[in-house]
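Encoded as structure tokens, the following chain is the form predicted alone, with no partner shown.
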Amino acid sequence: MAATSVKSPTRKNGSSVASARRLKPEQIPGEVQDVLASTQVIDIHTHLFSPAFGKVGLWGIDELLTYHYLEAEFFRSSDTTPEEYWKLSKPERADAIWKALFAENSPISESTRGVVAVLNAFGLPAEASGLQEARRFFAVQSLESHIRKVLQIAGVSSVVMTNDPLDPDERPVWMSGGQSHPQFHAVLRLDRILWGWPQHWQQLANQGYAVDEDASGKSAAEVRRFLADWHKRMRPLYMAVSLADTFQYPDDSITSKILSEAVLPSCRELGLPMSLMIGVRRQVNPRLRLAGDAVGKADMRAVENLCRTFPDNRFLVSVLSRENQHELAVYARKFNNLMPFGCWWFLNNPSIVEEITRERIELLGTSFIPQHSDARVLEQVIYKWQNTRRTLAPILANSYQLLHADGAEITRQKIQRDVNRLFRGNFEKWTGLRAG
């Protein structure tokens, strides 16, 4: 189905005579589908920026050709060497990926169909020697229709960034009024703190904030007057940390020390949940830059720990390696302070995608997320919530089909209901979108 064909989400949901009618098991797919389609979502974790951010938000087809999931498939389709490769433009990156990965193979991987998908949904050829048309269009855009136009044909209501306080790019933009797009929302991302503590502390104390190399002394409560002065400038939906598989709590290293007395007890004084997405391993492969990450399967206990040391605590949690999953949904039955959320990195295959949501809704019913798009680049937000929709699609309804068969009523309207808190009613509750 291509993206175009994906109704605009803006049908008053539930309310009509229809919508209360009993269905047959053979109607339940096609009412699935439809529901599906004309849900708007929140992406609730995403890479994406607002215009305030200028050229830090990243759009159009050579931002798309040279997404580093892609740059990984190229390696391995191309003689060309990564030193070789760093040494060319954007452009001339783009025109060896669209090469090697468009015009002498098929693009039928997941990141290459993506790009497929794009072209698709604004009607540019996807067959064509060259990127020049593709090129033009992107060229002529208005950023702020553009911005608009992506997100509807998305199906997507509003995008939630990742903002790092100590990203140099990022923080003139917040320390001179920051940015207030009605679509886009603020996180608080705390990876240099908490896991690059040692390369990044200075920065903190060159704002005048009381901290030393160890985390020790002050530098708890200075962290903490650190989050809430840019919680007042960010109004952060979330805070969030991206850990390695390694990661452990509690440990006697920096990251549990300043989690434990300084992070998590800011979320609570605010009101925030945290996020940990939790397995990368970074620079398995340095040539590759930011392609050169991988997987690895972590210790849950971290997570049991955490939800259970700290109740008043509410968790969102993702884990890269898909032997996490079965173990990270019976977390999730025993901690209601603990929210799953998402199919992150290389999770996001639809093979993939199907076995984790299946059996999600099998221990947790719709108590979850099922999916955020994580998107570097804007126009990514089309292809991952029509792969997202389309995959979901098959389970649900299998899921009615059986509850049909045990004995149960099946209508629109709880179908709706059901789409509605997985697509967006469990992070409102979860974050307070609703009263912000």
Contents of the next structure:
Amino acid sequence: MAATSVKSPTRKNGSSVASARRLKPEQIPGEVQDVLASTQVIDIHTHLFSPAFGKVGLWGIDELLTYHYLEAEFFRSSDTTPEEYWKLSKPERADAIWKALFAENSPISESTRGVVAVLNAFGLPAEASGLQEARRFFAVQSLESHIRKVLQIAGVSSVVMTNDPLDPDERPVWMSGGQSHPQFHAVLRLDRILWGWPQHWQQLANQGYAVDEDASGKSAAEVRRFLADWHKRMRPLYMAVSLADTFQYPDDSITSKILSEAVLPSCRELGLPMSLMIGVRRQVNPRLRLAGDAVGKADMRAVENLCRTFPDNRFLVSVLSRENQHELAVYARKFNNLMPFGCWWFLNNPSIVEEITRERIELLGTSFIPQHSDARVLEQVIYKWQNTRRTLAPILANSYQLLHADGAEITRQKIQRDVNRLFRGNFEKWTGLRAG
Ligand code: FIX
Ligand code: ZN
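Next up, the form predicted together with D-fructuronic acid in place of the form predicted alone?
To see the whole picture, the full complex is given below, headed by that same chain.
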């Protein structure tokens, strides 16, 4: 399906009469494109941080170029070994990536083209010599106004962070009052507790929680006390964990024990959904560090068992393997406490996003969350959401044209209602996030 260019989101003052007007089939693509461009989205999973977190928040051209997606591509187009690369400074790494992926080769991969799109959004050159001008531009930006500008260009009303209460860089911020930026929402990320327990249980013990290495005795109750304490500090929209492709539930692991005896009961008590992101094959090549993770097909019966065993928990689920997507959509038909979301990580490419989104629409209508950016660097939301709108437009248009051909009236009002649900409403309903 041909990509269509999507204008950056602007408010369109459509009159109510016009939006109730029945559309002819040939008018549908333009209306869909307009509605997508003018509807702001809630970006429900990112690794962005509000200004309160200081240097933990990444932005600017050197961070864009040293994104781990680009580092993985760099090692395929350069003779530099990872060991030599890690000895370089951040600007030197960015220079090396710029040379290999943008100057010596065409930046036609999803992630390299994204950097070109960001430079273009700010009127900066993407030619070989462009890096110096880009550095001068970002160096004079003030972060607060830059954030407002970036989110406005991207058509993003707010972003949801990933916050680890055991991360030494984040913890001081939360312990001294946390953050209150209206466009950033917190999430309680529990990897170090749910699968990193052997390495991290002592941190909880040192903080006064009576837990032990086997998560026995009072440990479950004490983990719940820890979660309640962090809920007060962070006011998270949901709790989250990323799980390997080998994840099973139930089994006799500490992960299953803490999940069922502490985390899911706390989610019910606090009224929070639980996000499960399943399918990572961690560190298949440790030399690449953050870029060293890969993907594996998961056993989706774990999701089935969790949704059935815990009907009063709401689950947000994203799976990393393309081969698991159809199963996830079918399970969502079986369990209305399961909300599929996003085309995660190695799936966030137009060819795969198209396939996943079409099968979700065919099986679930508009009862799913089509995308999240997973952005690690602020300006990435510009290209990630431009690409999402560009890929979604023909898919949605085709859905309405089929509906029209089968006898229904299509109006802009109905398209707007549906896009509101996909971009915002499903998440607001799942988390109780007030509209805005
Ligand atoms: O677990 C996660 O949240 C993953 O998204 C990250 O670990 C991963 O590195 C990423 O940023 C993928 O887009
Ligand atoms: Zn992520």
